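Here we start with a single chain on its own, the form predicted alone, put down as structure tokens.
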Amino acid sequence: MVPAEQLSIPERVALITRNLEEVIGADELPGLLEQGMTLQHYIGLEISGRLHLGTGLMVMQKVRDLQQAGVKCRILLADWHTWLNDKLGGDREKIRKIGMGYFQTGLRASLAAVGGDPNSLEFIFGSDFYHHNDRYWEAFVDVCKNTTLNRIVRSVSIMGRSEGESMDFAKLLYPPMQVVDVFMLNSHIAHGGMDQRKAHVIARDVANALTIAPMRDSKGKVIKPIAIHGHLLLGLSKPTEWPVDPERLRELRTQMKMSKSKPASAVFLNDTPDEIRKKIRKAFCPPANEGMDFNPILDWTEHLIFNNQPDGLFIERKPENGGNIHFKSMESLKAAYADGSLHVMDLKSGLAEGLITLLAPVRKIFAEHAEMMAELEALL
């Protein structure tokens, strides 16, 4: 791996922005890098149980890219947000135990598995960050004074909730707190899935109006956070409507993302190889003639295997089924699936074995922390 200081600015920009669904403020990146300042990143994660591939691998492979570009990467273990969103029953002691143990261990192991540096990854525990931090709460009021109630209500989708849903007032604190986190952590790069877009847009919109904790570049100029939005992995279940209306594709992809609340549709970092094979074998995988835009097996193959395995995907097949086959690009795999030369069960088998290999270092780390994993099971 080439050290970040030996990379050109275009090369660093390419690392920061690759394999993303959206970058808001991409044109601002080169100017910040040209100043020679160390860019700081943050992503906030709810502590809501077992880690699945969407959090463990998808988030960490982007953190790896950012590290390679010389960005300082930080994870906010968002225990207050977890509490506000009623995850883990709102049990704050349980949230803290899982966050400080299993979550940190699993995320570091995931980062190492995809080629990142777990030792330079910083974790910030939300309640520790907010404790005796008057400036944080002053900034919270500042953000609230510069946005509207209607906009906050529209932003509850970042919590996985609907705008018209009945909810307690405390949940309306969640979006502005997420915005304040960006500024109080001086995050030049705010990172999340596409489902976090509304909070990041608010952060950019209020950036120039803040008086308590504005973010500045090395010259003292007020700047906006650059928002990077990663791909949301599809869950393995069939969508609620099929075929999918092309105009509703983006909305449905968000609704059908991988979720802990639907364990059969997700693969977790601590699933056994046999559990992974079983889940993928049962997964929804429509034939090519029904469309290839909403296919979780193709989705996972593209975003997990080809983004992490430089050699692509190797699929073992019996000689009577054409023998072993090696795909070095997603384009060639899609073409084979479209023309029928790649059978759905062979694709599923190849994906399962690829994920099992990718997760092997994570399973090893968990095996070395048997007491922690036993505590996790007891807490859940």
Second form
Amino acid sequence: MVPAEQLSIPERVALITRNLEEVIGADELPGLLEQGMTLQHYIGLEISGRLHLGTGLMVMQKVRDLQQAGVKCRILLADWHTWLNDKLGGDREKIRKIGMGYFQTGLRASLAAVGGDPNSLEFIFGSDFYHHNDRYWEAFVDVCKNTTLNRIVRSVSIMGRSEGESMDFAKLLYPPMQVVDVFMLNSHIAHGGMDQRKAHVIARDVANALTIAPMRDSKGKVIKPIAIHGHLLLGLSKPTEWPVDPERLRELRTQMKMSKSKPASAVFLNDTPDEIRKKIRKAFCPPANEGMDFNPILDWTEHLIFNNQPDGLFIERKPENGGNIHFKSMESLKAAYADGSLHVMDLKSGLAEGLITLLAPVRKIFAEHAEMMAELEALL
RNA sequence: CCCGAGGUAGCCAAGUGGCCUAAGGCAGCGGACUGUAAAUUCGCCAUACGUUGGUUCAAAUCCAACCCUCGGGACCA
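For comparison with the form predicted alone, please write out the form predicted in complex with the RNA.
Below: every chain and molecule of the assembly, starting with the one above.
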């Protein structure tokens, strides 16, 4: 890997912004890099149950890119947010244990698996960060004073909740806390899935008004956090509405995404090779003539295989099915799927084997921590 | 603390004294059909109705107490 100092600014910008669904404030990036600042990144993760591919591979791929671009990467293990959001039963003891053990181990292993540097990845525990930290709570009030109740209510989708649903008041602390996290961690780059954009947009909106913890560049000018949003992997199950009506895409997106609460829709880092094969074999995978936009198998192949490794996808096939084949790009694979020269079964098994290979180092690390894994299972 | 609504399978939900050894739907599981899934189709899937007592020949269905959820209110004024 080329050290970041040897990369040009456009090369670094390209690494930071590639393979994303959205970058807000991309134009501000070269300016910051030209100042020679060490950019800091952060992503906050709730400590819910098992880690899935969305976190393990999608998030960590981007962390790897950022590391390669010379950005300092940090993960906020958001135990308070988990507590506020009633995950893991809101049991703080449980949350802490899983966060300290399984999450850190699993995320480091995942980062290593996609070619990043696990040792320079920093973990910050929410409760440690907030403890005896008056400035945090001052900044919290500062953020709250610069946004509105309505805005906060509308942003609860970042925590997987809908505006209409009834909830305890504590839930409303979550979005502003997330915004404060960005500033208090001095994160020039705020990272999340597309579902996190509401919080990031609030952060950018309040950036200029903050008096407690504004972010500034080396010239003292206020920086708005640059928001980078990753693609949300499609769930493996058939969408509730098929074919998908483009008009209703906004609302359907949420239901279509891979979700921890629907185990069949997701692959977890803990899954055994056979479980991975089975889940992928059972996955919804419409033929090309029904459209290729909402096909989870193609979606995963693109985002987990092609965007992740330069080698592309190697598929083993029986001679009577055309023999082994190697795809170097998503375009060529899609073309083959469209013209029928690549059969679904072969695509599925190719993807499954690709993922199994990719995740092998993670499984190895988990196997070395049998006690931790047993504790996890006991706590879930 | 008061008033109201409600607690039936993983989820939604019918049933208000015997025909309920609990309808239906979704999800799930197994099979048929497809070299995948989906669609279609066949089969499986609560001895149990918030808890504990009581009334009755007979209760998910009536009564009592308690627990919990949701909405509203009271207290503070």
